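Only one chain is given next, in structure tokens, and it is the form predicted on its own.
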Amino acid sequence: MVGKIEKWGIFEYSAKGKTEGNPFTDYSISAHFESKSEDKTVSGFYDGGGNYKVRFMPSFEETYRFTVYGSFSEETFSGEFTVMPPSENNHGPVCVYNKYHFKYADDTMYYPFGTTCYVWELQSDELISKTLETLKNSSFNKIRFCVFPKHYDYNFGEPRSYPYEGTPVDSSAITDENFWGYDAKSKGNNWNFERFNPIHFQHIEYCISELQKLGIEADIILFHPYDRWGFSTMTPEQNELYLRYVTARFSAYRNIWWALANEYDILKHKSVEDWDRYAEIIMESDPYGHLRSIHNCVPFFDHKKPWITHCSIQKQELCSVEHTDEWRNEYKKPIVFDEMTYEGNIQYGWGNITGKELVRRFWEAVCRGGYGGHGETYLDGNDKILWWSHGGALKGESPSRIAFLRKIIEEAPIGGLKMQPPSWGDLCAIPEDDEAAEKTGYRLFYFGIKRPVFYNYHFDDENIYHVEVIDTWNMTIKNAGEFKGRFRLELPGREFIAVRVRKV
């Protein structure tokens, strides 16, 4: 068997196998892949209908030989395929770079500008299509979403599918008013936690593939507490079976990130030792080492643990983003605010800040050497389709301003930014790489809610600097001229102004 596949694409081998008993637990399928530069063994999975599959993401432009084997069949299967150069928009998986930042496998920088849509992929075909079209026309290059359905205010409908064979609780009596007192267990669930529903996972794979076409990373939330079906209270053995199945199915997609939990501290049935064990399972089962994180509600997990590749943070207080540089120094890892409250108008404090405040938090995070995360929770009349959970169309003011910021960051010297030690509370970002900082003289000042009408600068007496005044809300960049030595820069005296400085 000879075929062709692009570098960091997916090679998939499918074979018929045994169906007696429970194919999800009774039989195994694995494959060994070998080329001049790479040697990997990967686990496969049962995909229903007597079909067993194994997937592989090649990392080199070489000829690969493979052997598929396991108890699923009395036979072994072998062949080879040739790996071609990656297509134009294929940069490979994302990894940590320069300790606090990210890059793709081909060394292209990756600056995360993410959004949250918890169960967008479990909605109707029409709404999913609308979400993908919205994402296509946005600047977001990462999206957080769940494998399991979500039970929470504005999320009382049933998902399009379930991850297991069985039947769900009766949700007809659940409303916004009785949500917090609703006893889901009294209605009963009937799931077989040892028999997956392949249709559920096939559909998620379709959504991951569509995101990949748009250049968007899929930040997969593996566990969460908002649950009326019993998926958050499975046994450790059931959780392990689930994790091995999910990683076998999803790992070969280059745009996968693993988020062990959304708000881990609310999942009372899981201990710190459980999370460490589940992380170990993921690392054992994912041969490509995709990024891994765990997200908090209030207390942080210990982000110093070696299995955590980056800090996924929900704000703890009003001024959390102002601690970005402190947490960088403490954890020595990238800081990503995946949840710093949402632009919207619902009743909860986490979902009703203004677009201006969300954009301010993005700028604060970036200028302090971290990254921000978008979310939107707007009610529009009787419409209870909120982007934060369902996707659809964006209604807020922040997405276009976030796109403006992303463009500015992508124009900065390669390698990411860090905060320059402050002087009298001034916020200034400089290149993470000291050599790049010296060579370019790049500085990005952000005044936020401060409104100076002028500012005095002095960088040195030798170089000429080109200076621009940026209105981060109105999305304008004004050329202020070239300066040397000490100079006074006139400013508009309003909020949300930034100044960009570069050597001529």
Given for the second form:
Protein chains: 2
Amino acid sequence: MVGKIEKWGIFEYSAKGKTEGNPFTDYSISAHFESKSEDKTVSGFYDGGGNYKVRFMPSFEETYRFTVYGSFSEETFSGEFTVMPPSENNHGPVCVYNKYHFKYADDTMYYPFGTTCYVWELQSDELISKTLETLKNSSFNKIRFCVFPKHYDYNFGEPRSYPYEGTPVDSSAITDENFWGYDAKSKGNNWNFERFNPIHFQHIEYCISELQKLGIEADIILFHPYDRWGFSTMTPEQNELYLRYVTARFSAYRNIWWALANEYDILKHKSVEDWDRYAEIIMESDPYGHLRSIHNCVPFFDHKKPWITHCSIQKQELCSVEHTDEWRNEYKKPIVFDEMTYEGNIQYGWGNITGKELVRRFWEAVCRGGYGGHGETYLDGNDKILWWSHGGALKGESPSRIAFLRKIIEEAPIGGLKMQPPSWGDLCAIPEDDEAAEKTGYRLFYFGIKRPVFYNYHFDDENIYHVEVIDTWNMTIKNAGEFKGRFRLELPGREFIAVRVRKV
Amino acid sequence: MVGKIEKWGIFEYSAKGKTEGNPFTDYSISAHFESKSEDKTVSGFYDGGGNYKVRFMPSFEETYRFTVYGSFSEETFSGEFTVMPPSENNHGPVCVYNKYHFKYADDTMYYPFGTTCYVWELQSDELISKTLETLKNSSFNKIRFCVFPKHYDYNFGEPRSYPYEGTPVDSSAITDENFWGYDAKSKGNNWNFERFNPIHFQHIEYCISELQKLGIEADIILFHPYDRWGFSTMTPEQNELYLRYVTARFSAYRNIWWALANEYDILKHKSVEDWDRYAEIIMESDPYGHLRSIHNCVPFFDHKKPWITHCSIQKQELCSVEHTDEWRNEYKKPIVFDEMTYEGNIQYGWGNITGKELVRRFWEAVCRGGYGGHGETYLDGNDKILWWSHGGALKGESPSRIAFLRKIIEEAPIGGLKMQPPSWGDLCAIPEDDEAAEKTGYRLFYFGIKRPVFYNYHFDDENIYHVEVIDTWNMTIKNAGEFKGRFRLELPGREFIAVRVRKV
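Having seen the form predicted on its own, could you give me the form predicted together with another copy of the chain?
Expanding to the full complex; the earlier chain stays at the top.
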């Protein structure tokens, strides 16, 4: 067989094999891929119906030879394929760059502007299409979601499919009052944790591919605590089997990120040692080293651990994004606020701030050298479809302003931003790289809730600076002119104003 | 001589004495006052024109005998007076009550709702009258101001009078650029720090009396760093002379509080030992034990020191009022945010937040068992009269809302409020006294920037609760009805909503 695929695309080999016993555990498939620059052995998986598959993401425009081994057969299969250049919007997987930032494998900068829709992919076809349409028209380039279904207020329905063979707990008795303590075991879940349901994973792969077409990273949450089916309380052996299956299936998708947990600290059955072990399994089974994070409810996991590529943070204190720069210094990794309170109006404090406040937090995080995260929880009459969990349509005021901010950041010098040491708490972002800072003179002042009617600047006496006044809420950029030496800049005296400065 | 004065009023005895040499240092006057319940010896002061005076504030409705001693004469003078009941709005001096709160000497609760006008009393007669008129129509019951004039941006003018005999530095060369480093000594101040200017102090006393008539406490700032005259860099001996003179003059005014410093940490010439010594002098010379505090720019003074009666706090971190409850636990004293950023629009970050944000901070502080503080810094065209320093008229949106909050707090159970241990960050104030809390069932929930459209409550299954929904910005109180057991309360889904709950 000779096939052609593109760089960072997926080569998939499928073989018919035995169906006796438990194909998920009794047999295995793997393959070895070799080209001039690359040499990888990857594990495959059983996809049901007697089909054993192995997937590979090539990283070089070279000719690859491969050999496939199946424990269900004596014979091996060999072949080769030639890798073509990536198609237009294929930049490869994202990796950490410049310590606190990200880039794609093709060296294009990647600035995360993510959103959260925990189980959008487990909703109806109609709602999934609506979500994809919404994402297509948004500026979000990352989305956090779960492999397992979610059990939580506003989320008592059944998912479209389950990850395992078996039958779910009876959910007819769930109420707003009892859902917290809703005890899975006592209500009779009946799963075979050694037999996966390929349809569940095939569907998630469809969603990952659709996101990939839109240039959106899939930040896959592998474990989470909001559960009535017992998926959060499986044994370590069952978890290992699950992780090896998921990584064998998903790793070849270039837009995958691994979020080991949503709110690891609520998952009382798992110890720090467990998490370290699960990370080890992922690193063994994912030959491409996709990004890995673990997200807190209250206390942080130790983000200094080497297996963590970036800090996935939930707002921890009263004041949180304001600590972005401190946490950069502490963890020496990118700071991504995947949860910093959602725009909405529900009864919970984590989901009822204004769009203005959420956008302020994005600016604050970005000007301190980190990145924000979006979420939306609007109750709208009887419409209980909240973006935060179901996807659908966006109702909030923040997405358009987040898109505006993304544009501003993409116009900044390559390499990302960091906070200039503040004088009296005035916030100013400058390029991460001193050379770029010196060369461009780029400064992004953000006044947030402060509303000066003027501001006195004095950068130096030699250079001429082009200055723009940005209204981050009304999304306007006003050319204030060119200045030299000490100068006074008139400002609108409104909240949420930024000033962008660049050397002429 | 037989006179009649009221309880917590001022008895003043004036004697003619020697004018040779330096009456401020060469001679002294003191008096001993005795009644059935009180026995005090107080120091007097030289008031110029050969007049030596001694003042006394009686605390009991009794007949007092007194004897006056003057070092300028061999003879002593004795007399008596009878103290009448206090007049209607005379509640006596304020003291700490219930560890974290305040009351007047007549046991009326005092809830501080203060403002800052650093040198309002050193302005023109016209502006002073305007300030007093503004205060009369406001809800402020405390005002922070300085004995010494202020040198700072927007404050380069000369005061109406100086505390000492002599002549001031030439200020004609001051500009916005050089005022920070404006060096007093090099420009030739010429003061006699051993000869006070009684007119300066007589005028301040007039202002203190006017405030007293309005029921406003005078939080007198004894030292501050914003100086071009050298008053912030006097020797310890000169400071002691100053403190003994001020306390001898002012202590008998029932509405005096002693603020040892505004921003003590900027006063580099004074060590912690100096401050402790100055506090000791004040405690020796003030026979009534008026309240004493010391206010920071950035680091706190050690508010645990016994001479400090309450914590006078300037916003220290990005998030500050949100720490009110922690600081209560740390210092075991009342927490008063005398500076938590001013409503305004000037170029400085400490003076350009919205009225909404300032009012939010007041509510946050109060619901956490502390107290806020007001200030206003509006630039209005060419009007450079900023309330923060000069007084005059108020332009902001916060004062009327602060008045509304004061009314809410005055309607709460006697004894002050504290924060209920928060669940998931939801803020609720309850009475400081457990008995009052149990008896009244009083709860004051404050949602701040959170905007739930409903909230689920469940206090207990026995009692009926009367519930009101308060819009803290629009100043409305809506009766939501009476509820029992578990109930759902519909809310407006706007920011700055509070819910007041009381047992029926």
